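Let's start with one chain on its own, the form predicted on its own, as structure tokens.
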Amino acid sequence: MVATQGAVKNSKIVGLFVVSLILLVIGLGAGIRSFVVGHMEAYGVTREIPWGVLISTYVFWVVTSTGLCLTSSIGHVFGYKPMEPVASRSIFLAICTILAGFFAIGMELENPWRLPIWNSLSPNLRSNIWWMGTLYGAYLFFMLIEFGLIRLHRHKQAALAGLLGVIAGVAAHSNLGAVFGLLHAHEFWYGPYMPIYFIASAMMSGAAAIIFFTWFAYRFSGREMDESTVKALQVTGKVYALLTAVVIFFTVWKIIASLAGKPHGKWETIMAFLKGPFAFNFWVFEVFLGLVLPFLVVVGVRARDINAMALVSGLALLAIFVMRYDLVIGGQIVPHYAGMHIYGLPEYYHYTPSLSEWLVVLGSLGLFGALFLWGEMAFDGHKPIH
């Protein structure tokens, strides 16, 4: 009867397999075909929003990556017991969300390939974006290396490898937000804020996609989840609270600086948050879905029932989506000569994403699913290795 269970559990995850190879297809077949018939053809971005969907969806995945490797160092990297359990799956998530960003990037950039040929032999070391590429290579490479020594029982210099990867995912992350940051011409995004809140809101994302994902593979894998591994859960959830409450302190702070003032830009964009056309996505799914809501239940059940964690993590992660694509588009929507009574200007730019973005952000996810689900199967669902 058990093995029975268990080869339906297994079947399951067979079938979410396929379905996640099917995505990929299809999001692989939308972004070729964008790169025949032309970027502006087949995405809906234009001249004053030229960052649409697929630039928030790569945000969102390297976000989440980069929260992984952070969040999970504290067990493997710095030696804390409680959350090593959660080590090796945590670092293979982080491996699978970093490439499903680098596909959606991929597919949005027009000529991808220039990439690693001109990022190596033309070196702009004044450049934001030259360094985002360096940097996250860097830290894909180490990941790897990390998780094939801890395949390895090389425990030492796993943690080695780990710290580097640390060191790398913290500046290849807080110079993502400096891409933002130092944009002199969005005001809603330009400051140092914007660095800080990067690495502040990957944690939250990572100690959120850390419990789904581990709750989510026991729950579908028919296996129960051991002490340890709740033990580890729990943590996480307390981590998670912590970064939870310090998000919510950036975004009041946030909110209050657009605000005080009236300064151009970030008032009008932040007035598109609070009231405008914003409004849905920034009250419903950041505040309440995405912050609010996860802090009051983790604390509420004070980090001890994993299924509540898990209910609310999921929920969060789709509410963090959103939260990307809010920052993205959100800080392109105000005119750049909003307040001069220029004749025909718009109060707002309008941006709607096209089919084929929207069939290449579910190409990222299946490719993300592909992935952890193949790792799942391969890895025996991430047994602890000691």
Partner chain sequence: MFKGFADWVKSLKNEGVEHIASEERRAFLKLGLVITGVYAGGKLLSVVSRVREVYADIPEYVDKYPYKPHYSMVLRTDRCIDCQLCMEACRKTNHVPPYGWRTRILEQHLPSGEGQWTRRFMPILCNHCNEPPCVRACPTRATYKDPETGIVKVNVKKCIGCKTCMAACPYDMRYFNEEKRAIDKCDFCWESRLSKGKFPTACAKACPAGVRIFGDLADPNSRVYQLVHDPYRAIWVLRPSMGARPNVFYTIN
Given for the second form:
Amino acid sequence: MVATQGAVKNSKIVGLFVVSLILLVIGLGAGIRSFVVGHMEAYGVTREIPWGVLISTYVFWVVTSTGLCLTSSIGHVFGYKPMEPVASRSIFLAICTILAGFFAIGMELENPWRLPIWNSLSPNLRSNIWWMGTLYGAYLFFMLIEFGLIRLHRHKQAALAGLLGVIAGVAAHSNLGAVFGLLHAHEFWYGPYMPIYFIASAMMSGAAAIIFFTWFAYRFSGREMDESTVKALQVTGKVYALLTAVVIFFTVWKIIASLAGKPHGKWETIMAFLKGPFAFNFWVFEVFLGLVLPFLVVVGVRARDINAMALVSGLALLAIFVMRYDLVIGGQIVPHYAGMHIYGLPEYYHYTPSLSEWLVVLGSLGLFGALFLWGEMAFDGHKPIH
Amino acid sequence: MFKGFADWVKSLKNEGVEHIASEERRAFLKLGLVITGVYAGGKLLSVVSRVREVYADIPEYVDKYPYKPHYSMVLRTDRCIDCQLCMEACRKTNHVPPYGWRTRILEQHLPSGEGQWTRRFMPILCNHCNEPPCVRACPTRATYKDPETGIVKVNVKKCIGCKTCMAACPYDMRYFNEEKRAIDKCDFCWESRLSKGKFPTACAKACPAGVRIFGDLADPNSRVYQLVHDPYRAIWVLRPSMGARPNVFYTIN
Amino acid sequence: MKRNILLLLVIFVGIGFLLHAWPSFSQEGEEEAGYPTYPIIFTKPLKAVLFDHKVHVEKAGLSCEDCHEDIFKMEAGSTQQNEDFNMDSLYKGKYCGVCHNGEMAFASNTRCASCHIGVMGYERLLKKQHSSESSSEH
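Mind giving me the form predicted in complex with its partner chain, seeing as the form predicted on its own was just shown?
The complete assembly is shown below, putting the previous chain first.
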């Protein structure tokens, strides 16, 4: 059964699109209310843990966006033919996810309206967050151009724009890693590990997102996948398994490096992951759903069974959301004056996301969902272009 | 023969130390020794060690002062009694809202053996670091190191509220001020006092115990200079491994 | 395959729950030393100074007459009403300075935080007293 014009638009998709819009409106409302009453009142972040679930959600979306760009570039930028059929949707998803990320951070910044003005009038070239913001701006620009060119069937130019997007994406995303990695104050983050790890985990997230959302798009519109798309997802599955193995490798060494010699700050944090307040998140989500299960299943089905892979990819995306949460919050939990015999200092700082924060998170999901589903309808299921 | 030598030494009379040149005395002082006696026509000296406490571990960046005046504070931490008059003065002088603080006191329970501890209060405030992590992290240069005084200040209108400086500060010295819609922090009372010719900071002025000594670290006549440059005084900074090179120093008595 | 995965899920959820509940590492409890039943707290001219009878009677071997009523009035905390109840007077050998002169006991200008418990210590004591009062009511 070949998809025909308008086949993608059905009541299920429209319904989900409307649900997404509602979520977006709720999130937007919660975010705007938070500006009015003040973030201190509305959000659960504190002086000690200034970065909460909105920052980790931002990181989640941009990790996925960068990953979608990087993983799909194997096909449409670097010319590996079997992966080309998923290019259009991947690029479009990269745009959706980065916009969802911008939504989350836009609601998190105290004065987002000052950002465009002072980012350009008073740049700090030593600041990773300046580079990250600026490069992600460039990245979004290139991705939009690339997507436009793909839709116009101008693949040569699209590949060039894609290459620029990849470069901007890698630079932006490693800078996001450096936003954390170059803060001496938080030993768990500090070091060159973060920028490198961010790129590896981005590609893993991107592969999972391609598999899950491509499968989801076909499943939801009741279409059957054509041969070339199945092939593309099978290749993506192999990439996914490989990158999961890479991230497992990274995670193992992060644990060992944080244990060996009890390095101050790192050790306390990793103990919170291994058997403390983050242990459930760590073992169930990060390790099992995020790494072990997808690796075993994808290798187990030899990257052939799309349904099985899509299922574990979807779960892994949820796990990666938790992974980002643990990374962002976990890096800040060790008290500044730990180890100085301060009376009354907690073992770990505590943070719980507030309702407003969760609503904004749902709003970013709503924005992503609305854009993604609109894209499916508007671009006719990103019909493979031959 | 050795016995003879020992007897000879014992037979010598102390000729008094008052004729020794002061340069010579100082040379010994630098070695941590005090001349206590002179024998055999000034040929033999008797000396004792004068090092009382730990030899000062002066941070490596001390003695290089890029700012004029190079504002600095020395906290004689064991004199602090947590009366919190400094905190009140700071709050009033700088209009710090109830949910925030620019300076505060921590209570240390220093272990003194067998389940015992000794109380010591430790005031903390912005360290006005030479390599401030917050300044490097700020995307819009809203927080900056004043090129003249070295004070780490905030330009309120440029602050986008990303809170990266809060995450970057190893000392927990920044908070978001809802009224200013910007990050607020200690500025050594630049806005409220120093720029108006008032000296010293509100906290130093309010302290009844002489804990907070504020002044110009580049001026040899200032007390901060003399305290920090006393080689027999234990001087330390907080979390030196952060590499921020604080300009707030700690010492005892 | 499915069974194995289910088994794995159970194992990981089990590990997660089990380790979540455990304290990540033990920190030695910083319990306060036992204060005497009736702490004498001076809040003037500054918050706050704690006088501990137990230490002075049992460890220093002082009797009531050694201090009362020549140096301190019997009535608890009444001395702080005096204008000259401050560190300068202590250095001149009045009040605590009678003994705390560096010869009989440590000098008044040393070991500040031995007696000064600060605002934090004061508030902790108030809280403690309050909670013990409310618990004794039940």
